[in-house]
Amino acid sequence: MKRAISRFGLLRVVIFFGLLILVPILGGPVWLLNMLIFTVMYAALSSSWNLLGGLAGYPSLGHVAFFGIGAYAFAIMFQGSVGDGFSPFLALPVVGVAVALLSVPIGWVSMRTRADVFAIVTITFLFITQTLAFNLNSLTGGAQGKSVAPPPFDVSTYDWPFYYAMLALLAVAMGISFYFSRSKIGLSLATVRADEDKAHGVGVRVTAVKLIAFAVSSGMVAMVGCVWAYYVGFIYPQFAVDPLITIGMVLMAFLGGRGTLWGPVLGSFILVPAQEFFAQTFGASELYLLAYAAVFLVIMLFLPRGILPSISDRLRRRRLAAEGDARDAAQLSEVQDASKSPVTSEVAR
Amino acid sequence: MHALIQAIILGILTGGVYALMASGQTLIFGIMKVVNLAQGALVVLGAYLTYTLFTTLGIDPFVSILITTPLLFLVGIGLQWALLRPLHGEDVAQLSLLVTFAIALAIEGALSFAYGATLTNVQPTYANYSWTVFGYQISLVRFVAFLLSIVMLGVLYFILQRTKFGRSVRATVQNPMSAQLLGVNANRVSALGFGLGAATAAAAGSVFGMLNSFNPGSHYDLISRLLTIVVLGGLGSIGGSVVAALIMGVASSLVSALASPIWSDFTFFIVLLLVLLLRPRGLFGAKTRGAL
């Protein structure tokens, strides 16, 4: 584990974000903006995942329905209006950390299963909202959905204030992430990872350690729904609670890399573009389901440990090689060089 | 009183069927360690068949299950050959639990494609016709999809218990390493696993078509259902996974009838939290290392 903060990690950082905060500015087509919010939210999803499935190996498959809570959060807190249409933004921390609050003890009781089962326990959670959403009609507004007053925001810029909270969420998400893997709750999240048991018995704080990673994951997430909730304008529970959002987290993730802080968001600048080219060439058919489920297979047989990974180890295969390859021919000129007889380096080789 | 019997009786009916459903998948799970998310989708393949069966074929949707299950049985060992077999490595278990989602979700894509997103159902003459038995009505249909399920399972029991390969899947249940020790074909038996597992989904599908209106996406209903039986019954027994299905086809069946239809599916969800809390390894469950 790299514990220094590298001049290139840094840079790349700066790079990213800079490049990011400029589009806007630099102006562009509109589709171009649009289609950027929904793959950073994405980026931002799929990075707070990765805190709890890539980092302690507990892959979860009900987190959006902490993005559903989010939404309807901030569906129910601005129905009436958004003030100058800042303010709303301004209540996400709060969402944030309720959402994070009421998720410890759903991850307590989830948690004590373990992978299959906790997949099982978590997507049953996902249903759970979802008819929650259905059914709590004076709260949600039942299957007719709910709205957020649109906000007074100029035209020309009128995207630009969801586009950049996305983005501060994202920073937040990788920030956390990066902080995780550099600090003790990081470390034990590996061990947990690893195998749980022998971390319990060394003494690792197993609970504690599952839960914080759960509850950061979980209000990440809402607040993110709660930005998305607000940009859409129009929420109904089967688009709040898409079992395919959940399954976009995951999948990015998995494209990228899980447990690095890059790979999910690599992961979602490959496949929310792709999606979108999908929808665009096969309309919004359900031969975009297909290809939605074909590409998930892809990534499942061939890639299974992800991008990022997968360069990596090649790389210090790479690397390993080449030394050795070094290190053979400093041994044979040692050799040749002790005894210029060709049989003793020819029995060294 | 007459109002709770009658939900008991129709409780029991419906448990039958998720039974046949839920069997499938706890052996799928049982020899494979997988937890198998397309179950779901496979029952609505199930009753897609059937219901095209019957509209152009005019073939009776019982008698189509003779259709169904085989070919069903032999998608089962092409999924299981083609995606799951060729998964290693040290997260086998959790690409496996991925991978049977994206099969779901090709499946619903599938026949999405082929019949659109519009509720259908199967209707042979006799769906209405019921007995009434001392003032309780009993529908035939649900009444005959009981006796099916019962003889499917009789059937599921029989290759377990008295076959070769059945021996072999019970063994590999037992201890998956022994069992490969003492020659067992791991994937032979893994391959003829999942294709049981798809065919009893193929069976329970015919009849879930005649029960239900059902579209591309019931499979969402129907896998977290099926979860919180296997999960109630113990993963990876039959038995247990058998005795769950009746519980919670009555316990949803009461609470449809004596609450109100749109929280019955929250019967399910309830039940999974208090198995968590409660007992994490089911009714029937055997403790295992790494699982629960």
Second form
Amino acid sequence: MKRAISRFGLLRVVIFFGLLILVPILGGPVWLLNMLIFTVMYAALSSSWNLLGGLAGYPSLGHVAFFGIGAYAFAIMFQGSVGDGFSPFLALPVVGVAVALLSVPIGWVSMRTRADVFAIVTITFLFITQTLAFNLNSLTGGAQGKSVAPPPFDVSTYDWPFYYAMLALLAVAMGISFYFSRSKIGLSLATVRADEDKAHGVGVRVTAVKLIAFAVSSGMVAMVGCVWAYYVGFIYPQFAVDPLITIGMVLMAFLGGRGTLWGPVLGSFILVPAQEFFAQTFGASELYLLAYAAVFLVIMLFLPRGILPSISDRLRRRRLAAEGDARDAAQLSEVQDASKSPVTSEVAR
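Switch over from the form predicted in complex with its partner chain to the form predicted on its own, please.
Just the single chain follows, nothing else.
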């Protein structure tokens, strides 16, 4: 029986999260931790989106709507006071569960469509949410924005709680993705992704597993939105419900490898620092967007399925080729041995 996780896989997880946990403790420039906060944030967003867009094969382009809903829900809850500053983090699961439940009827309607139509429906939901954020002034503050009470954290370690909260959400998102991929839910989602009609035919509860993926993914994205709102302190509709956030989480999943555990994380740790580098290099000219897109296009041109699946495919082909060469060599050796045997020689005479 195959073990749920290999020793190498466990070691990789321990090393990855261990290093990230040590980053603030070891010290460094303020900009580094700030960049890591947004890198880990996008890794958590992309991993959460991957539960639906990767495992289920339903590429939602409106997931940032749940990000914005989570951000505004958090701002409404803590616009007056945040107490000691740490207690608001305990509200994250509450917001996540509430948004997950809210997303069920939305998912039920939108997931009656497929492929391109589903993407269009989710984009429509994105712009509906953004329009509501601009116009529901009593709740969102409209174009004037809405603030979150600042936490009384020490200045020298102010970013630490937000960083570790984002890191915890990334760990949860990856843990859920790992569980999905090795459970009946993941098997059902893979069947749906391959052929939904056949999935119906073999008895998969298609609607149920799709809604589970949609709800869990939406709830995780909403919790990331909460931490983001708490960190930036003041949220506006054009930033809380920004289509570029959706584009970012989708591109990172595709770049690293959609449907894989580490693909979205790898894509995030490539594209977010690259974006920051190009933004610093090209400045206000916004040419960095072209360089940012070029990085993605070059990699997708040579690694069309994403980095991890493409590398895995190449290694598998090399291994199969090596095994084939070994079999050919073994067969040739057997033929040569047979030709040298006394029986074969006698028959030949």
